[in-house]
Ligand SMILES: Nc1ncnc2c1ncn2[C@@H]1O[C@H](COP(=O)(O)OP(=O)(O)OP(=O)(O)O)[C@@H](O)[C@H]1O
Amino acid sequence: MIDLKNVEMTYDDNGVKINALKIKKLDVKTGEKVAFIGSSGCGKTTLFNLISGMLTPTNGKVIVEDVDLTTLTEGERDLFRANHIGYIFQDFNLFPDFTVLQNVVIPMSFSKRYSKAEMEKEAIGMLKRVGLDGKKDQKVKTLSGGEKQRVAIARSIVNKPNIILADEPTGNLDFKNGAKIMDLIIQIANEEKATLLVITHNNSQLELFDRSINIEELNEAIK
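Now give the single chain's structure, the form predicted alone.
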C-alpha cells in the first residue's frame, strides 16, 4: 500500500523557491499495476524518488507498507528501500566495469539478509529468470541496451521487493526490445504479486496496467 497525503516538494534555486510537486492525495493498493504518464518536467521522477525514500518531501506524509518514510533517518530509508522496493532506472544505473553478477549482488549486500554464498545463488537464479545466466561473468559495458535493462530488472527484484518502481524502463530501447522488457516486468510483478508503478510515454503500453495516472492532473504545483 502506498499513501501520499498533502505532499509538497520545493527547491531553493539561488534564493528563489521552486515548487516541483504538490499532491493532495495519492493511493495505490497492494498488488496494483499503475502507469504514470505526463510531459517531461511534471514531477514523475520526483514522485518515484519520494515513494522510494530517495527524497523526503518538504511537507506531507509518504506512507509505504504502513511506514511513514518521512519519520525515518536516511540510513533507515536506505534499509527500507533495500528490503521492500525494487527500482528500475531508464538509464540502467549499472556499474559498467563490474560483471553482470556483481551488479545484481550489490543490493543484496545492503539488505543484510544473505550470506555471501546465498547472495551469489540468488543472483544467478534471478539472471536465469531474465535469460542472462550465461553472461553472468561478462562486464556490463559489453552488453546491448536490452541486456543491460534485463540486468537492471534482475537487480531490482533480487531482494523480492513488495513494490517495483520502473522509471521509463523502455525509454532507451527500440520498440521491439521495449515491448519485450515491459512484458517481462509485468510478468515478474504478477509472479511476485508485487505492486508495480511504471512511468511511461508509450500509450500503447497502458492497456497492460490496472489504471493510469496523469501526473500533470495530479500535481497542483504546475496548475
The other form holds:
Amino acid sequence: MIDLKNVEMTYDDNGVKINALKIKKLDVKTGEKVAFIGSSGCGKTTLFNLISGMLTPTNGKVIVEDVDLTTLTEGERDLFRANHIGYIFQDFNLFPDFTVLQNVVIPMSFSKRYSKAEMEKEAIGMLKRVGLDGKKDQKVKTLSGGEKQRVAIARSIVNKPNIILADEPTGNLDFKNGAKIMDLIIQIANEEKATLLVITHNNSQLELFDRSINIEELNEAIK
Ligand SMILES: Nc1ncnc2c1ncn2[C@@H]1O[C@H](COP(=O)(O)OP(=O)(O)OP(=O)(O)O)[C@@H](O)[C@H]1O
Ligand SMILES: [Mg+2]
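What I would like now is the form predicted together with the named molecule, since the data block earlier showed the form predicted alone; can you produce it?
Complete assembly follows, chain above in first position.
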C-alpha cells in the first residue's frame, strides 16, 4: 500500500527554487498495477524518487507499506528500499565495468540477508528468469539496450520486493523488444504478487494495467 498526502517537492538548484510536484492525495493498493503517464518534465521520476525514498519531500507524508518514509533517516530509507522496493531506473543505473552477475548481486549486499554464495545463487536464478544466465560473466557495457534493461529488471527483483517501480522501462527499445520487456515485468510482478508502478509513454501498453494516472493532471505545481 502506497499513500501520499499533501506531498510537495521543491528542488533547490543553486538557490533557484523549482516547484516540481504538488499532490494532495495518491493511493495505490497492494498488488495493484498502475501506469503513470504525462508529458516530459511533469514530475513522474520525482514521484518515483519520493515513493522509493531516494528523495524526501519538502512537505507532506509518503507512506509505503505502513511506514512514513519522511520520519526515517537517509540510512533507514536506504535499508527500507533494499528490503521493500525494486527500482528499474529511467537510465538503468548499471555499473558498465562490472559483470552482469556483479550488477545483480549489488542490492542483496545492501540488504545483508545473504552470504556471498547465496547471493550468487539467487542472482543466477534471476538472470535465468530474464534469459541472461548465459551472459552472467560479460561486462554490462558489452550488452545491447534490451539486454541491459533485462539486467536492470533482474537486479530490481532479486530481493523479492513488495513494490516494483519501473521508470520508462521500454523507452529506449524498439516496439517488439519493448513489448517483450513489459510482458516480462508484468509476469514477474504477478509471480511475486508485487505492487507494480510503471511510467510509460506507450499508450498501447496501458491495457496491461489496472488503471493509469496522469501526473500532469494530478500535479498542482504545474497548473
Ligand atoms: N535534481 C533536480 N534539481 C532541479 N530540478 C529538478 C531536478 N530533478 C528534476 N527537476 C525538475 O523537476 C521537474 C520534474 O522532473 P522529472 O524528472 O520528475 O520529470 P519527468 O516527468 O520524469 O520527465 P521525463 O518524462 O522527461 O523523464 C522538471 O522541471 C525538472 O527540470
Ligand atoms: Mg523521468
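Here, rigid core means the biggest group of C-alpha atoms that superpose within 1.5 Å across both forms. None of these values were measured; they are calculated from a predicted model. Positions refer to the first chain, counted from 1. Residues that one form lacks are left out of the comparison.
Core fit, then Glu207 C-alpha moves 2 Å or more between the two forms: Where the cores coincide, Glu207 shows only a C-alpha shift between the two forms that is less than 2 Å.
Shift in Å of the Val16 Cα between the two forms [rigid core superposition]: With the rigid core fitted, the alpha carbon of Val16 is displaced 3.8 Å between the two forms.
Core-referenced shifts between the two forms - contiguous stretches of at least three, CA at least 2 Å: Run moving 2 Å or more: only 11 to 18.
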